[in-house]
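As structure tokens, one chain now follows by itself in the form predicted alone.
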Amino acid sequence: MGYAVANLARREPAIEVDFALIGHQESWRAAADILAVLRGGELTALPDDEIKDILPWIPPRTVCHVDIESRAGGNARGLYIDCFIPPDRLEAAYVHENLARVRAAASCAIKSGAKIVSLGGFSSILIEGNFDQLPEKHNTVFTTGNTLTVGFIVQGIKKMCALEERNLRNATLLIIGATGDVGSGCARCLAPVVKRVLLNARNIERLRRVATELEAEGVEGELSTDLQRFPTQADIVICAASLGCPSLLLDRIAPHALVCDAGYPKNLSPNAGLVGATVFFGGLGQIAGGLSFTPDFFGILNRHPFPNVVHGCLLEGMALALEGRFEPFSKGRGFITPKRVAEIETIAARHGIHLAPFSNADGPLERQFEYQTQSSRGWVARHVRPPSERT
């Protein structure tokens, strides 16, 4: 054990950053990946007792480099900085814990000269958009990456709304989770143009506060700090709840309703059981100009079905770092608007980053369309056939 995290906590060389990424991973899967590409292949996987073991001794620290191509030209360089995290210490009792790994890692960020620094997951939750908590910031910016989430997420609900021709105007939305940053980023985007709106999280006082704000917008809806109070059921449901595991049960849906899980890790228990809902992770955007991991952690960070998928919150601070415009684009809660996402989604867009393809538990949500894959010769739009299509 001695070995390993000794050499987990060799020095990288020095380069010149424009960005970094905090993160965690939400399995233990996911760490036991990381740690394997860490000690090097030529190395005897660890058991995974002993996985459980060595990671709550390893301190935060970069894991490779990251660089991004924009569709415009130009590249970014950057850093990903995991908080090592475990994946069931993301529970309230571990809070002052896990600050204190995520005030270690913005200080690698921070000494490695990183000019801007997004929070991924519970990083930014943890912060609450607080950057007084963080170390002496230099000459260093961080942003929680919420407002290009919120807009990965609202893009999704109004493409699968098209996709499977339902009328976003006549729908009932529940947002779970409604009071946090992306949740109520979600509220003020989409409530204007659903018919009701059903608002769900465990602080009451939080709750009344949105809802006050939406009604000032001549917005309609209930609020509950339990779902089974609504008597209306929702045809569209957005799930930004802060959970330390997948637990999330619904049953107050419509038939065939329309569910996003936009959680890290994921809200959606693995027994929710939705039959006839259409499931989707949202606030994934996908690079278009390419994405490189040093060493190469392809598939690892990025465990997605499709290539160059990255999480919204961390993607923000990669698109400004490509524009150029070092600036805590997204802090505290509730400061996001249809404004403010319009302009990230704008910044993003010029250096090709978009919406990512959709995908669920289960893989990519091959029945509808086209996504982008590469070939030598770049990317190229390939159709996805349904399995029962395939010979």
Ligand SMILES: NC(=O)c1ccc[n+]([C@@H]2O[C@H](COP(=O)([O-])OP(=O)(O)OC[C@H]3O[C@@H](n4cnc5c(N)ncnc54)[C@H](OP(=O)(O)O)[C@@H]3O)[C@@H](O)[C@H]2O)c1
The other form holds:
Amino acid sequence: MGYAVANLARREPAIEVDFALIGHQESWRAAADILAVLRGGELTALPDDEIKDILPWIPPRTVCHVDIESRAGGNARGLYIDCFIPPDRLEAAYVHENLARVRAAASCAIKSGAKIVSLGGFSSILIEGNFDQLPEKHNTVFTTGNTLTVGFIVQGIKKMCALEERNLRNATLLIIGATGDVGSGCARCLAPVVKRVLLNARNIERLRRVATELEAEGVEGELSTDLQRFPTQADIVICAASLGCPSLLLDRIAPHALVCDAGYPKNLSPNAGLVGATVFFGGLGQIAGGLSFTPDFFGILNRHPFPNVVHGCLLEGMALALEGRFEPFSKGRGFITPKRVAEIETIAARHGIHLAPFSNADGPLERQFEYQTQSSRGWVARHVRPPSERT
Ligand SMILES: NC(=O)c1ccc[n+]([C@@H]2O[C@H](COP(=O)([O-])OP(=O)(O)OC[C@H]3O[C@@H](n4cnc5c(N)ncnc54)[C@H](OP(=O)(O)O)[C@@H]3O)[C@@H](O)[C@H]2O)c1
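Given the form predicted alone above, I would also like to look at the protein as it appears in the form predicted in complex with the named molecule.
Complete assembly follows, chain above in first position.
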């Protein structure tokens, strides 16, 4: 075991670092693939049980360099730093251990001189968006990246509704994880344009606070800590709960509902009763100008059926780096507004960072996005079925 860890090549950046991305893997397969590259291709792949033994002992560290190109000209260089949180240790029982990992990853980013750092997945959840929990930052700023994530979730819902000929204004929208940073941001953006909202999370007081805020904007809705208790069935669902593993069952939604799973790890259980529903992964964007990793982690760090697709939380730091805006754009919890979403979307779009083509666990939902062409709208939905064609 010690042998494998000792052989992980350490690459210190010798160049200016515009951005750093802090992340962790949502599956053992993904973690194993990263270790395989770090150990060097010529070594025999480690068996799964050995990976599970090794991973908890690997300290957070820089895994690769990341280069991105802007559509407006220019580029930015960064690092990907993995916290190496074992995929089965995201639960609350490991919070102290995981917090220490996030802090150590943040130290790596600060030492590298990164100007801006995006906190991916649970790394921002663990510190609750409170950057005071991170080490002394010198000239490095942090962002949770959640504002651009909300932007891509909302864009995805609107685009999918248009493709499927659904009327958003007549829809009942269910948000799971509605009191979270991402969930409440989605609620602020979408509640005013749907007929009714259903808010779900475990803490009733926090749910009441979000509902009160929406009510003041004239939004009608219901809240419940129990998904079974909503009297109304939802026809659009956003899953944005911080679940340690894909365990959400959705058995009381409308037939043919539209479901956006924005969780990392994914929220939806493989056993969720979703026959007839359209499910897509949300919060993802695509870099039209190009993305590369050194050493080559293509398809390992970005495990999506389309090229150059990255989670919105990481893309936010990249977009801000391309823009030269080194500021903590998203911080805290519950402050994401439609205005801030529009601002970060504009910055991202200027550099060719757009909503990713749709996919889910079964693969692409659309024809390959021709991302080399000028327009982000140069692609066509193929097997998103309009209601008239559904059985
Ligand atoms: N796609 C992307 O690019 C992207 C980017 C950022 C974040 N994310 C993911 O989005 C999710 C939310 O992130 P966040 O930053 O908004 O986290 P957060 O602020 O910690 O909010 C988490 C929300 O989930 C709720 N929750 C937790 N366990 C639940 C359960 N068992 N049932 C129902 N609700 C539950 C929490 O409320 P209670 O504690 O009251 O239940 C809270 O409303 C995470 O999976 C995160 O990794 C994805």
